[in-house]
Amino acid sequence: MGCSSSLPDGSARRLSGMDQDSAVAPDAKNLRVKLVLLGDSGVGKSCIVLRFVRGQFDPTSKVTVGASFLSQTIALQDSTTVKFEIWDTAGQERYAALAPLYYRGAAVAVVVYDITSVDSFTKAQYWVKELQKHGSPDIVLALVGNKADLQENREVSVQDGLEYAEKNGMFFIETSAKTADNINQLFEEIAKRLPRPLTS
C-alpha cells in the first residue's frame, strides 16, 4: 500500500545509473546518503516514507509500482547534515528482482514488517539475508515494526524483532506511520549511526 507517488515499471532501468554514486558523500559536516526501504507489500513502507518526508499520512494510498524515490535532509546535534536520498520499494513477489537495483550501492536500508503479521516479518528476514549477502559490507541495517498502533492485533513481540536485530547486527525500533510515533527518532538513529568520512 504505497503511501507516494511511484515511478512507471521502466524506471528501474533509467535509475540504474545512479548506482555509480557513491554511497556517502565524501563531506564530514554534510552527508548525502542512499537509503532504501525494503518488506512486504502493505507493511507501510510508503507511510514511514510519507510521513517522515511531508508528515502526512494517507490511509488510501495506492501499492507502490517498482519504487518511488523522495528526499529529505535532517541536522544533527553536532551541526552534521544528512540528506536522505529514499528508495522506497515495491513489495509484491513481482518486482523482487528489481531490488538489487535499489539496495545496491546503499549506505542504508530499512527492512519494514508489520507487527500484526507474522509472515511479513518472515519475509522482513528474507531481506536481511539478500542484503547480508549482496548488500554493502559496511551498510547500515534497521528493522522496523511498523504499525505500532495495532496493539491488539500484535502477532510479532517486541522481543522477537529485538532478538532478531541484535543477533543480525541491525538497529530495531517499532513505529507508526499513522500516528507518527518513532518515525523522527528511526531517521535520527541512522544519521547517528553513519560512517563519517575522515577530514584530512
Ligand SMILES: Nc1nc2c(ncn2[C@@H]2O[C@H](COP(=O)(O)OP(=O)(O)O)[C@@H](O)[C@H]2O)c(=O)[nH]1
Contents of the next structure:
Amino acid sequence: MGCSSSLPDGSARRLSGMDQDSAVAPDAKNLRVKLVLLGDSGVGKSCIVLRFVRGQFDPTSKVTVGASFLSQTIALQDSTTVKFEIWDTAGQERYAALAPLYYRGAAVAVVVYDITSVDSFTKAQYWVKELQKHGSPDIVLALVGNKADLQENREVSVQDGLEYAEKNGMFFIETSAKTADNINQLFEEIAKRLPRPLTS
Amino acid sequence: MSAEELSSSASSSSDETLERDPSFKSAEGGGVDERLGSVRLEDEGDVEESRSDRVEDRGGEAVVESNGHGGDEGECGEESLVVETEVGDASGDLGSGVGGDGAVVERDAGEGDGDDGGDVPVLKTAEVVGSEVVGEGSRPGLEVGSEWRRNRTRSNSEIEMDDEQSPSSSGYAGERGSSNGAASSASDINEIVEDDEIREVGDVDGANGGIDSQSDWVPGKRHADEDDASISWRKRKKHFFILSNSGKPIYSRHGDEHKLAGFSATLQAIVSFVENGGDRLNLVRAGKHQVIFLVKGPIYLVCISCTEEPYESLKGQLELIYGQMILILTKSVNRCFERNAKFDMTPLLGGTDIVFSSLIHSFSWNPATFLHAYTCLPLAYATRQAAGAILQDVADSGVLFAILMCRHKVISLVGAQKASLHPDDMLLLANFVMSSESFRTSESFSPICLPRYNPMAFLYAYVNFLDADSYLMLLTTSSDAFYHLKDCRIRIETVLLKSNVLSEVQRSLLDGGMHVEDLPTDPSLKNRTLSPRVGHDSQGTFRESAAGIGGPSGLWHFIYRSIYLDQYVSSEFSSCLRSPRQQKRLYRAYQKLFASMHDKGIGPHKTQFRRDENYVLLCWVTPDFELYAAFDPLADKGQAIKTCNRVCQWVKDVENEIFLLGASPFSW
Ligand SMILES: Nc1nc2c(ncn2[C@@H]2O[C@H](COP(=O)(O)OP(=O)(O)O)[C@@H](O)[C@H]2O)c(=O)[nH]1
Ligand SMILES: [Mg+2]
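Same protein, the form predicted in complex with the ligand this time rather than the form predicted on its own?
Entire complex below, previous chain first.
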C-alpha cells in the first residue's frame, strides 16, 4: 500500500499513535520529544516519516503543505519508551520565514539531504547553521543522507556526509525510505542520544 | 488609445499563437430573439411554443457573445443573444394586462412570515418571455477529457540556486503575526510533481452521479512539454496565465511557464501599452477567441478562451485564480516586486500547480465558482445542529473560524464574533485543502491567507481529514496554537462520532441531495423531508413512473441560490444528464444565464426562458433567491413554469436540511 492511499482509516491511525492520549506523563521511563525534519523539498522527509510511523512507502510524491504533524512511540531495550512528536516541514521557499515556528522548542532536529543531489547537501548545511544559530542550545542534531538505494546516482559521498556531521557534532546516518534501510535505526539512535531526566 | 484600436494589434498577435479549433463548428449568435406573447397561467395551451429548429452551422465562424462591457462595445458584431426581461412588480392582480413582453412574477405580499407555502413567491402568470436560442456549440468532442490526461514531471533545474542565501532575501517573508527574525530556508529546487496516481477521492461517478463529476480528471500540470510554438498548445481551448508586470511568467495552465517567457512578454507588452495610455484593457476579441486581462498591482492575469463563456464569467475566474495565489502567498508578495521588478515568483509557488489546475477544473463542474455562494451537504437539521454546537464551542475558545466540510460541501461552520467568511474564500480554501494530497496523510498546520478576509496577513490553518471525505479546518491568527487546535479537533471528533454525524454524512453522500424525480407533485404535502431516500413512500413523488427520464414536466436539474444565506442548493443530475460533458455544458449555460441576469441592473424580478436543442432553461431572479432550471428541450413552457414554482416550494419545505440556517450573519 502506498502512503497516499494510507488515508487514515481509523485503525491505521490509532496504531500510528498520533492520537494517543497525552496522559503518559513524560518521566524517566516515558519520554516525549518534539522532533523537526528540515531539508530541501523533495529529499524524502515525508517518506522517512511515513516509513517510520506507518511502515509505508509511496513513490508518488505528495508535496507537503506547511507542516504535517505525526507521532510514533518506540520502545528501547532498557524498557523506556520514547514518543516522537514529529513536525514534517514543507521545505518550500514560501514557508521559509515560518520555519522557526516548527523548530522552536524542538529537542531534536533531523536535517535531511538526498545523496543524489549535491544541492540538497548544500541546503542541509544551510539548515544546520540556521539551527545552530536559532535552535535550542541543547538540541540533538542528526544529519541524514536519504535515498541511499540510489547508489548509482550518488553525488554526495558517505565520507563527505560523515565529515560534515562530525565537525558539527551531529549524528550521521544514510537511509532509504524506499527500502526502509536504517529508518528505525535513525530514530533509535536519536532516542539513545536524548538527554534523560534524572531517574528518581 | 481605445481597446478597439488595440484589438487589431492584439488580434494579430493572438492569431499568431492561437489557432482555431477546427472541431468547433456550431455557432452561437444565430439565436432567435423571440418574444412570446403574454399568456396567462390558465391559458398555457395557447402559448406559442415556436420551437426553433434553426440550428445553424456556420462553419467555424463563431460569433462571440458580447454583453457590451466597457471597452468592447465596438466589438459587438452581432446582436446580443441575451434576452432579458424587465418584470413589473406585479403586486396587482394576475389578470391585469401586463405588456406584451413583460413577464409577471407575483410575489406574495407577506413575504418572509409564516411558514405556509404562501411565503414563497410564485411565478404565476405564465408570462416568461422566451427566447429560442439556437445551438450553443454542441458538437460532440468539445473539450473532451483528453486535455486532462497527461501529467507532468517537473524539474525546476533551470532555477538558479543561491547557496546559503536566505530565500527571504527575495523580500518575501509572508506576514507572520510574531517575530520572524530567523527567516531562512531552503529554496524549492527539484520539486517533483508526479501526480499520475492522484485521484479525486471518492466515488464521484457513483450512484449520485455527483455534481463533482471529476472522474476523468487527473490533477496536475498539463502538457508541460508544450510551449507557444506547439500546435497542440495553440489548440487548447482555454489558457490561463499569470505573469508579472515585467513580463515574467508566473503560472500557465498549459505548458511550461519558463518556456513561455516570450509569450508572456508579449502579453505584458499589450497590457502596459494600454495602461500607459491611461486605459484599462479588459477584453480583446480575436476571431472566436477572447483575451481577458485582469491587472492586480504588479501581477497580470490573462485568460485566452474560445469557450464562449461570457466576459464576466471569465473575469470572475481570473479573480478566483488571483485569490488562490493570495491564499498561498498573501498580498505581501507585491513587495518583492517593489524591491526587484524582475523578481521571479515561480519558486514561491513551488508545488502548487495542482492547486491551480484543480481550481481551473472546478470552473467547469462547481457552480460555486460563478454563483459566489457555498453549498451544504444535505443533513437532518438535528445532525447539522449537533455539528454546529461543538464547532461553536471551539470557536468560543479563540478559534477564528471552525469549518467542517465534506468534499466541497459544508457540514457546518462557525465564525468567531464579527468574523465572517466569504463564500469565495471558502471555495479557495476547500480547493487548496482538497487538491493538496498531503493534508490527507496526517494532521497539518499551515499558513494560509483568506483574500477576502485579510489579503495581507497569514492565518494558520489546522487541517485534519476525519475520514476520506470529511475534513475539519480550524483557522486562527495565532501561530503557536497548534496544540490547542489539536485538542479542539479531538474534542470535536469525539462529539461527531458520538452523535453519529460522520456516519450521517456518509449516508448523505450516498443518498445525494435533491433528486428532481422526487419533486412533490402535490405542493400541499407538508413536512416533507429529503431523507431517507431508500424505500420511502412514493406518494406525491414522480419517481416511480418516471425512472430514467428526469423529474415532472421534463425537469432535469435545478440550482436554487438563496441571496440572504449566501448558499445555493443544486439538485442531483437526472439520468438525462449523466455524462460529465453534458453536465459541464449545462453549467456553462447556467453560468451564461447568471452573467446575463447580473449584467445590467434591471428590475427586482427577472425571468428568462430559453430553448435550444439541448434543453429548456428557465431562470428566475428575485431579491430573495435565484432559480436556474433545466428541462427537456421539448418541455411545455407552462408546465415548466409551474414546476419551477413547485421547486421553490420544495426548497422552502426542506430548507432545514439543505441550508445552514441561523449561522452567524455573514456580512460583507
Ligand atoms: N529512491 C528513493 N526515492 C525516495 C526515497 N525517499 C523519498 N523518495 C522519493 O523522493 C520524492 C520526494 O519525497 P518526499 O518525501 O515527498 O520529499 P520531501 O519534500 O522532503 O518530503 C518522492 O517522489 C519519493 O518517492 C528513497 O529513500 N529512495
Ligand atoms: Mg514533504
